[in-house]
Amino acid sequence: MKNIILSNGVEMPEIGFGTWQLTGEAGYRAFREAIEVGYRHFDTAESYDTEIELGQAIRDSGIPREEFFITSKLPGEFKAYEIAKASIDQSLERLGMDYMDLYIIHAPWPWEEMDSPDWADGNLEAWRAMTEAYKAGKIRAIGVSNFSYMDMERIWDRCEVKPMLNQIQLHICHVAASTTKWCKDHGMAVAAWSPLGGAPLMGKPPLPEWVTVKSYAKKYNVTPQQLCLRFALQYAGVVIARTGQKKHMLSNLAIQDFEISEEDMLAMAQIDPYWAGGEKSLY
């Protein structure tokens, strides 16, 4: 599997395995299968309640810890130094690991207060705890998630260590153009979550956009899902996909076997009604 290189030189596999909703024994089995078919990059979070099972699956695999890339996240509602510091140690304990490869702030705001005022000061307090853990070797890289370019601008010049990655919702109908460009212009990697678009793109009855996706998939002789994942990978640089089924795990890894042309990437990006980064876009 190919790696990208973060701004501090840390290598990160470009395809990650998402763990959201894969809890308990079913999650453990899914993680073991994912490891067996070749995944080494796993994306978890305190709020997913999957850290314990993921850590156990990695230990039980017999594969050295250093061959894995593990991401976890600080809950969005934790906007203070002490609670962020404690959360880092708790994630390490649940994972049963001495370090995490990437640790990110899950959201710029508490989830229940998405429309609340600016949380920049709280994010900076959490970032201070993360920076200390980074310097102490508990975390190899630090970043954010769901931050718009405006959220980034509020903290960028006030950070001693700059964020290395922003994990955002990104798919064919939502390319987050302004934020993606801002991050890349500032040397930040971008990782795409929800690369299949979820219900808005794949709903029933299918949207016209899904019909377009199917036509491009036919052109490349891949499934529509593979086309969506490959688009997100090429547009962002890292893609996080989740499945509990082995056949889909293998299908998702197969996106490494083809490449979408620049012309088709541009055309598919413009399916997003806010492709130019207009004010109405979430990002």
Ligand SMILES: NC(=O)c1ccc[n+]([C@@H]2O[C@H](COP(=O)([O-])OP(=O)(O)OC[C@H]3O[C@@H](n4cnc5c(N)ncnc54)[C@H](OP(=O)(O)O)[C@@H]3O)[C@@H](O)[C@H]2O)c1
The other form holds:
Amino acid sequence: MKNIILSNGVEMPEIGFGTWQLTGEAGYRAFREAIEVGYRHFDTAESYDTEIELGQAIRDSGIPREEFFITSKLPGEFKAYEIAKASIDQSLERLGMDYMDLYIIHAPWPWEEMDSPDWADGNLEAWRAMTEAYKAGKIRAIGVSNFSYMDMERIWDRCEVKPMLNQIQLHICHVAASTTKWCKDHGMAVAAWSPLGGAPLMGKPPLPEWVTVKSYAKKYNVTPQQLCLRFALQYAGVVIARTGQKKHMLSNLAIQDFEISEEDMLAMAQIDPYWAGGEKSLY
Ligand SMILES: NC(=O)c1ccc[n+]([C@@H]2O[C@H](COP(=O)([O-])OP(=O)(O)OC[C@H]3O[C@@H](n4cnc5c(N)ncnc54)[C@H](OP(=O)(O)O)[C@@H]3O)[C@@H](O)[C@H]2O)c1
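Since we've got the form predicted on its own here, give me the form predicted together with the named molecule too.
Now the complete complex, all chains and molecules, led by this one.
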């Protein structure tokens, strides 16, 4: 699998396996299967309750820890130094690992207070704890998640070590153009979460845009889901998809075998109907 290179030189596989909602025994089985079919990059979080099973699946695979790339996240509610410092150690303990490859602030705001504008001071307190852990070798790279370009502007100049990645919701119906551009202009990598578009795109009834997705999928001789994933991969640089089914694990990895033309990427980026659908963008 291809890697991207983060701004501090750390390599990160461009396709990751999402673990949200894959809890307990079913999660453990899915992680073992994902490892078997070739995934080495896994995305977990304290709030997903999947760190223990993921760590166990990795140890039980017998594959050396260094071959994996593991991301976990600081809960959005934790906006102070001490709690962030403790949270890093607790994630390491649950994973049963002595380092994480990437650790990110899950959200710029506590989830219950998404509409309150400015958590910069709290985010910088958390960042201080993350920077310390980064320097101590407990984390190989540090970043953020769900930060709009405005959230980034509020902290960027005040970060001694600059954030290396922003993980954001990004799919054909939500390209987050301004935030993606801001991150890339500042040397940050972008990772796409919910790259399949979720219920709005594929639900019953699907958005009308689904017809367009299907026609592009036909052109490239892939499934609509593969088309969506490949679009998110090429647009963002890193894609994180979740599935509990082996056949989907395989078909999601097979997006490495085709490429969407520049012309079609530009046309597909125009599909974005998010605002028209009345849903509020996070960024
Ligand atoms: N930072 C954040 O705030 C944040 C927020 C949300 C998610 N994430 C991360 O991003 C990961 C991915 O996002 P997500 O879990 O929301 O959604 P997703 O990966 O876009 O979609 C998952 C859904 O798509 C289905 N699916 C997967 N592959 C498929 C395929 N090839 N064909 C048909 N259906 C397929 C899965 O069902 P089956 O199991 O039946 O295949 C599942 O219902 C999460 O697991 C999590 O790690 C981060």
